[in-house]
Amino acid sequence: MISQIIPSAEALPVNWWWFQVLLIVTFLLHIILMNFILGGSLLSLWDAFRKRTFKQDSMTIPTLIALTINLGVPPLLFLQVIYGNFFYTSSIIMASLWILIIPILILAYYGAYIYVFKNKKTPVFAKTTLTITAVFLLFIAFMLVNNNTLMLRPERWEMYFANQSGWQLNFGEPTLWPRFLHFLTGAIAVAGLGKAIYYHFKKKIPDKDKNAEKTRGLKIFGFATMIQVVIGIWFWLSLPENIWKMFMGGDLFATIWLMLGIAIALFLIYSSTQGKFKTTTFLLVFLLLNMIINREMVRYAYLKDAGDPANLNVSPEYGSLAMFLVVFLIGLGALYYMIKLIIKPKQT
């Protein structure tokens, strides 16, 4: 019965690995920025209410939202290429809530701008909008976690027949809450480090303040990561038995890869509390990549029987891939050139 309702998949223009790799790379970029805005808005909220201060780094939130949305596009695109039949179905089951993401994101985005623009003139209003932005971003994160867990579980899709108006969430899914908290804690940790990065590059600020902010950012990171280790293990063990066991000897690469990730996380707790900014930053990027690959392995394991992307038909169309790669390289060149132009001193 379950295999009967899984929509049939479509042919790919090139081997699925292309999409898998592109998905991993672009998702890494997206998730870093997403962490900055979700964690960043929560930390700004903390600063605004608890410390009653406006931190300069909050200024970056609106710009980062723009880039986060933009970088969310390719992973969502590549996901739809190799797992579209699962993803569209789960999206439809929660359609009404899923589409709410759009107006809510617009409001969250404008909220962030209002916070930045109106912080000085009307602080109460600005704080209110920041709160709304943070809550809305949490809502979006929760929707994404719901959809991404629901797409993995065709056996739960029959809930659709109970309510077809798209107001159901994936409550009852054991991984839902640990997964959400895993992302949330991660976002706070990465945003903490993001603050440190911001102040590291920030000019026109006294060294004393710069160092204090960097240390604070690293501390936030370290503390959140400590909590993350516990939540991570909870998340891991909430996965179906065959999947969590895959990471515990079931599959050699998966086991080594996860252990490597845990080891890096533990090291990062140490390095961040020691104030090692550069080591922490570089290792974190690697850790995020490690976790994203774990995530893809989990997804693959979940859906292997229902729809292994390796089995998808390929009707080769390399020309369009070549177009993309060429344009991508030119695009990178153009971005590099534009950024170089900013740095160039103004000639008067």
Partner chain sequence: MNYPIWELPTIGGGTLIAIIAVLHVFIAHLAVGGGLFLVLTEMRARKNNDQGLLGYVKSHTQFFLLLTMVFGGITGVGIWFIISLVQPAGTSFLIHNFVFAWATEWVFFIGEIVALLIYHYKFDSMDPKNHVVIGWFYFIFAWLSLFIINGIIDFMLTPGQWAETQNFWQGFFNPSFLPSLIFRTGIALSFAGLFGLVTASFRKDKKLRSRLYKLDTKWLLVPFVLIILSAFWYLAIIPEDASANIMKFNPEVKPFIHLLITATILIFLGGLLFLARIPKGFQRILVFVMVIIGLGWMAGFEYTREIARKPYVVYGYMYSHGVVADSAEKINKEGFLKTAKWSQFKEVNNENVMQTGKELADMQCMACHTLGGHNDLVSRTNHLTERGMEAKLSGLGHISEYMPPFLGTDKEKKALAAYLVRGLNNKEGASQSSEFNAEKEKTVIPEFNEDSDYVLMAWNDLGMHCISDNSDYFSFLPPANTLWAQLIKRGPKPTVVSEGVKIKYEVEEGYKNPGEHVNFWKNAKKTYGVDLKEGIGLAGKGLTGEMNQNTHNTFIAKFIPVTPYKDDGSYNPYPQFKIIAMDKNTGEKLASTKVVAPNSTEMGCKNCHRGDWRVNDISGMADLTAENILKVHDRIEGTELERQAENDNPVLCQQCHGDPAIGVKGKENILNFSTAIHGFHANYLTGMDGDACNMCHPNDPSGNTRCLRGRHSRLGPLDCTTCHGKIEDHALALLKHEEQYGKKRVAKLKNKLVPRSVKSYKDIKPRQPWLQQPDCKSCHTNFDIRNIKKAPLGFNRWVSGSSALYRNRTDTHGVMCAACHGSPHAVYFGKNMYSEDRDNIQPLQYMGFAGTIGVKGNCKVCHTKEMKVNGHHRNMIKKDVIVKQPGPNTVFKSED
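With the form predicted in complex with the partner chain in hand, show me what the form predicted alone looks like.
Left out here are the partners and the other molecules; the chain alone remains.
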């Protein structure tokens, strides 16, 4: 019965591993910025109510939202190429909520600008808009987690036949809440380190303030990572038994890769609480890459029986892939230039 409700997959222009690698690379770039904006909005909201917000800090919020949106397109497209028949179906089941992400995101973007430009003149109004922006970003994150869990559970798609309104959520999924909270604490951790990185490179800020913000950002990262490790254990144990056992000796690579991630996380907790800025920043990229690959292995384990991407038909067409790679590299160059402009002190 389940196989009858799974749509047929489309043929690929190249081997699926090309898209899998590109999905991992582009999602790594996207998740860094996504964590900066989601966690950063929550930290900025906390600072705003404590009346300790720096203008230089808050000015980056609208820019980060724009960069996050643009870098979110490639991994979403690659996900749809590999698992489109699963992702499109789950999107249809929650269609009304899924399409609602677009106007909510626009309002969040607009709210970020209001906060930046009205913070000094009307602080109460600015804090209100920042609160709304943070809530909207949390809503978007929760919808993304719902869709990404629902696509893994074709056996739950029958809920659509009982209610075709498009307002269905995957509340019956055991991994929903631990996955969302794991993502949320991770966003706060990365945003804390992001603040430390921002003030490390920002010019024309007194060294005393710069060092204080760097230390604070590292501590936020360390303590949030501690909480994330605990939630991560909950998330891991909420997975189906055959999948979590895969990381406990069932699959040698998966087991080694998970143990490596845990070791990096524990060392990052130590290095961040000890104020080791460069070590923490350097290792964070490897931890994020480790978690993303673990995530992909979990998704593959869920769907390999229902639709193994290795079995997808290939209709060779290399021109489109080459064109994308060229445009992607140009885009990365433009992104690097934009970040330099953000960090570079403005001249009078």
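In this text the structure is predicted, and so the values were computed from the model without any measurement. Here, rigid core means the biggest group of C-alpha atoms that superpose within 1.5 Å across both forms. Numbering follows the first chain given and starts at 1.
message = On a rigid core superposition, would residue 21 pass a 2 Å threshold for CA movement between these two forms?
response = No, residue 21 moves less than 2 Å.
message = Is the shift of residue 11 between these two forms large enough to count as movement, that is, does its C-alpha move by 2 Å or more after the core is superposed?
response = The answer is no; the displacement is under 2 Å.
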